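What follows is a single chain, given as structure tokens, in the form predicted alone.
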Amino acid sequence: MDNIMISFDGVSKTYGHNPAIRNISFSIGKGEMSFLTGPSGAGKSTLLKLIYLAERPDSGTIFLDGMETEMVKESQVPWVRRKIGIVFQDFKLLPRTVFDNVALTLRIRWMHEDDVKPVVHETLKLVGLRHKADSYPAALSGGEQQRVVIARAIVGEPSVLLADEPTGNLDPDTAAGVMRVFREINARGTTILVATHNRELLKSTGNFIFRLDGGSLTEEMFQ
């Protein structure tokens, strides 16, 4: 497990009488990227919350980072979750500048404010957007607003970053380059998975591609 940072072994899941996930097992390796695709509804959303401590499972066991995550307490997942980015397809911005929304991060960690400000602009410079500190995200294009929400998971250093259909909104050019950046992150040793069921995100990647369908993982393929 040493070389593992995300493992699921015979996961399910179900909401009432719906099952979202159906006994799911599979691995990520430490510093990979890969990519999880399907139809809408076939439980990638459900599996990213799995990972992310924002459900748990009915059966089987997940690993992340070598930490089994069904002994993590409620008043531990805050914690757990320093070590997770999280970039949603839904923006969720506040309605203050592109700085103060990468910042929040760090702040909320408590981080003296002299250390946030070279931080989130090295962060924004990562992803593009140093010269848009000031901001608002009304005032961003729709691959700004990514870029930003890319930041604020990132600023943190985190492991782990899950992406959920982060291009579903925007144009072809706009997503070709919002996928550079995640590349460009793990580069830097961060592992990714990102949801998506964008088959032109996929082709040629070089990366592992799992595919749900219903609930069941149904393939797994280097693309």
Second form
Amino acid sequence: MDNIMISFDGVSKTYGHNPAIRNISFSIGKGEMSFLTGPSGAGKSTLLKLIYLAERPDSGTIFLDGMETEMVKESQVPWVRRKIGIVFQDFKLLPRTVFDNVALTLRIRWMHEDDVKPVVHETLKLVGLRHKADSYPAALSGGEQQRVVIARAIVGEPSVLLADEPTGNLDPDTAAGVMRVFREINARGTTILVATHNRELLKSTGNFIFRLDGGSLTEEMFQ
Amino acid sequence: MGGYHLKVAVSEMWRERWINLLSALSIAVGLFLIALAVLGVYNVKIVTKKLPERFSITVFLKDGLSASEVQEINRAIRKNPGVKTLTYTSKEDALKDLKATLLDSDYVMEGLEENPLPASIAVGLRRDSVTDSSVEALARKIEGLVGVSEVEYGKKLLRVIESVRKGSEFAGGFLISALSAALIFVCYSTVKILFYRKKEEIETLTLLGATRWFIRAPFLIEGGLIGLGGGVLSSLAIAAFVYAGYRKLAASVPLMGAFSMPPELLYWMPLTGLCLGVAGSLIAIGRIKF
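Having displayed the form predicted alone, please output the structure of the form predicted in complex with its partner chain.
Below: every chain and molecule of the assembly, starting with the one above.
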């Protein structure tokens, strides 16, 4: 258990009468990079939401870094979320500069303003957007916006990085660039779970792949 | 970090400047009306306090009292904390005063074999002690003293003054409370609207791990600043009203000359606006679930 970062044990989640996740059990070790695949509506986003506590399971138990999420009180949720970096499918960028969007993660943690600047610039350099710090998201391309979201997710050095369709709207070259950034972050010890339906992305990843279909985990493979 | 929240609040206020400006103007109008109510109550209080300034209780003494008995009555009356001055008028002086008042009509005194007027003590009161109940209590107390035949005071006048003062305080208090509640509601509604307009941003902040107070702080500051802005505007308006408009009016209507304004009102209005703004925001952000 000490080496497990994410663990699902018989987890189910239903919206109304529609089951989104059915009795799922799996685990991801610390520092691993795994993929979650499956068609649209398979339950990938729901599974990620269960990890970052945007949803609670109807049954089963989820452990995150050794902590049972069901035991986390509402008031403690923000502190748990600070351990997780999230790359949202719909970006969720605020109408502020690229710098301010990325800095937000640190300001939420009450980091002193003098320390925020170098950390944000270093992270923007990692995703190749140092020169766009003063731009607004609306003025960036889809790929650049995606990299801002990644920068915002990793700037706080989370233990876990969850990415929901991070290459969904990107051309193959930009998607490859995003994956390169993920590998760099993973090499630093961050556990990563990428939800994607992009089969190209899964080729020769050398990582663990979970396949979801109709809310059930149908396949686990190491590719 | 407070600086960050202030920066966010100010930039958000600029982004939603029209709704914020309208709210600040509404607050300014409300606070201006509150200031007028305060001025009304304040001036009625001053006037009603000035009216009984020369108010006194007249204590009529029985005939034939010795000087030591009169002194004893004097001492007994002076023991009361509300008593400011005591002025003794002997029977003879009372008659002289009457004759001086009657002047050419003093023939009405002809035929009187003895002086019918009693000796009296005029009891001057401290301004704060001149209330309906306190004067009545004092009069009863004096009436019970040995050697006192009768006590007189302007009971009716006191009651009228008292009811005018109480009436103005009640009406002013009611108006101020109702307007304050309305202003809190203006801030409450504004902050609630601003909150809902930023619902998506707030959702993102919560997913990034922001605590409730991290999210609420800019709204609290925004509400406070709107209230403060409205307060400053109302102070400017009340200053313009008193120093420009009102003085012109006082020059032509003599009765208005006694009007005065406490200078503290000018900085109390922004402070009141700030407090009402913060109160409205607190209620709004406390009631919104996110």
